[in-house]
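Presented below, as structure tokens, is a lone chain in the form predicted on its own.
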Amino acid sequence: MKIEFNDLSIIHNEIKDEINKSINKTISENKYILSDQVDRFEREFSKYCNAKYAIGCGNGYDALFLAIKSLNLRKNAKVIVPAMTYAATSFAVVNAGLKLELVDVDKNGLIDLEQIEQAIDSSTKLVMPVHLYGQAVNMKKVKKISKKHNLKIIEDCAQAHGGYDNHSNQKLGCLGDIACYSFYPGKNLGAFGDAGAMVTNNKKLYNKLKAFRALGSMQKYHHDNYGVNSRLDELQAAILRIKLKKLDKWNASRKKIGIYYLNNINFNDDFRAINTTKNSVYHIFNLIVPQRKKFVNFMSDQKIPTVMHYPRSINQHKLLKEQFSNKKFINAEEIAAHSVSIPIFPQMKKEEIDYVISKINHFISKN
């Protein structure tokens, strides 16, 4: 049996006719830039996130960069970011002219809430929790810390479309000042290329972001502020509108598979799962494996693909090594050294899931 890591072809075959119809309609109308499809998707996505506004943009990194710039923080203000995340989160901070302050994560890869408080000083102005692997950071506590220290909050929701905060039972995306999404094709809600969005309840930020993504223009040829060119494509918006209707169903399937993995893989003290928090939408199902290279080779021999999310913690990237050379990020570095992601996608068949589990359990029993 050969397993796909994330079989998009099955997902897309399910909605192929709707997608083709919508794309053809958009092409026939000759509306390609910030027109009806983008406007409708923004309204539908903001409603889905229980937020007032959504602003489409070119990709997830741009969403983060635009969100940071819209806050008008002073140069070199400190921004707290978890040491285990995709590079885009930290690079957006640096490229916005702000100072990156890393803190470690917990055993599940989520930002360590106690370390947030320890890292705050008078120059700290922003905290960026990342809902990694589809899990939710405790936003109730993050908001309490931020209120105490007068910090802004940008949620990185790139892997948590449709997720809930377990502690307030509110949907992710409406709990900070701005939430940022990537619609990279492999995400729980993915486009047919790069795409992204920002979500907010703040009308002033909404207007700033809407202009900033279009070279500072709210009206064509009128540029009242500097900005960048990062617009959500009409065709991608049309595709995302169709997929959004399926997202809750697909997330429910991911959760079922994730919980089935947790209940049936023979974990032990050394070989464990990372993604174990309640209500995860399981964008990634990640394992900690002591003999990672041996495990990856074994799984490859069984025709089961694996991926590393992520093989370097942020402090281990060449560009940032020197800056953080005097600090240790124990959990982030352990995840970087030993984590392996296994296949999970909504239409995964039970026999495929059982096959993956049987091979992992065989490896555990022999090692």
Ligand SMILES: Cc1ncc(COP(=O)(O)O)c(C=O)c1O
The other form holds:
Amino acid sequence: MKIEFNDLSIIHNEIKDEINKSINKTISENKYILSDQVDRFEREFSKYCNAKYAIGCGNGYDALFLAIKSLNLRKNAKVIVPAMTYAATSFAVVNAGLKLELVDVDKNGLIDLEQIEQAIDSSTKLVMPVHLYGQAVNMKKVKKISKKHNLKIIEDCAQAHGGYDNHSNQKLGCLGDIACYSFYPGKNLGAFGDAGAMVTNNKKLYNKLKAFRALGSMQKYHHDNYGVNSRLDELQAAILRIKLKKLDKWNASRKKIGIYYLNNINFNDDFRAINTTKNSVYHIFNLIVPQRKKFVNFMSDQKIPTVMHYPRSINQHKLLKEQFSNKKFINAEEIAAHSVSIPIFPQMKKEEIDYVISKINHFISKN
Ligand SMILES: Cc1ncc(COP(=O)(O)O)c(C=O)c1O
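Given the form predicted on its own, state the structure of the form predicted together with this ligand.
Every chain and every other molecule in the complex is listed next, the one we just looked at coming first.
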């Protein structure tokens, strides 16, 4: 048996006719940039996130960068970011001219809430929780800390479309000042290329973000600030509208598979799951594996692809190594050194899931 890591072709076959129809309609209407499809997607996606506004943009990184810029923080203000995330979260902070303040994550890879408080000083102005692997950060606690210290919150929701905060039971994406999404093709909600969005309940921020993504212009050829060009295009919006209708069904299927993995892999103290938070939408299912190289080779021999999310914590990137050399990021570095992600996608067949489990259990029993 050969398993795909994330088989998008099955997802797309399921909706091929609807997508073709919608693409053809967009082409025949001769509208490609910031028109009806983007408007509609923005309305539908904000409603889906229980938020007032969504603003489409070019990708998840741009969403983060624009969101940070829209807060108008003073140069070098400190921004708290978890040490285990995709590079985009931290690079957006640096590129926006602010000071990155990394804190460690917990055993599940989510920002360590105790460490947020410890890292705050008078120049800290923003915290960016990342709902990593599809899990939800405890936003109730993040909001409490932020209120106490007068911090802004930008949620990085790039891996958690449709997820819920376990502690408030509220949907992610409307719990801070702005939430940022990536619709990279492999995400729980993915486009046919790059795409992203920002979601907010704040009308002022909404208007700012709408202008920022279009070179600072609300009215064609009238530019009131130095924004960037980062638009969601009509074809991607048309595709996302169709896929959004299926997202809850696909997330439910991911959850079923994730829980089945948790219940059927013979974990022990050393060989454990990372993604164990309740209510995860399982964008990624990953394990801590003591003998990672041996395990990855073994899985590859069984024709089961694996990926590492991520092989370096943010402090381990060459660019940032020195800046953070006096700080410890024990959990982030453990994940970087030992995590392995295994296949998970909504249409995975029962026999494929059982095959993956049987091979992992075989490896565990022999090592
Ligand atoms: C946590 C996180 N943040 C940000 C991004 C950036 O999104 P994009 O690749 O669309 O720029 C990603 C995408 O991989 C991500 O996983």
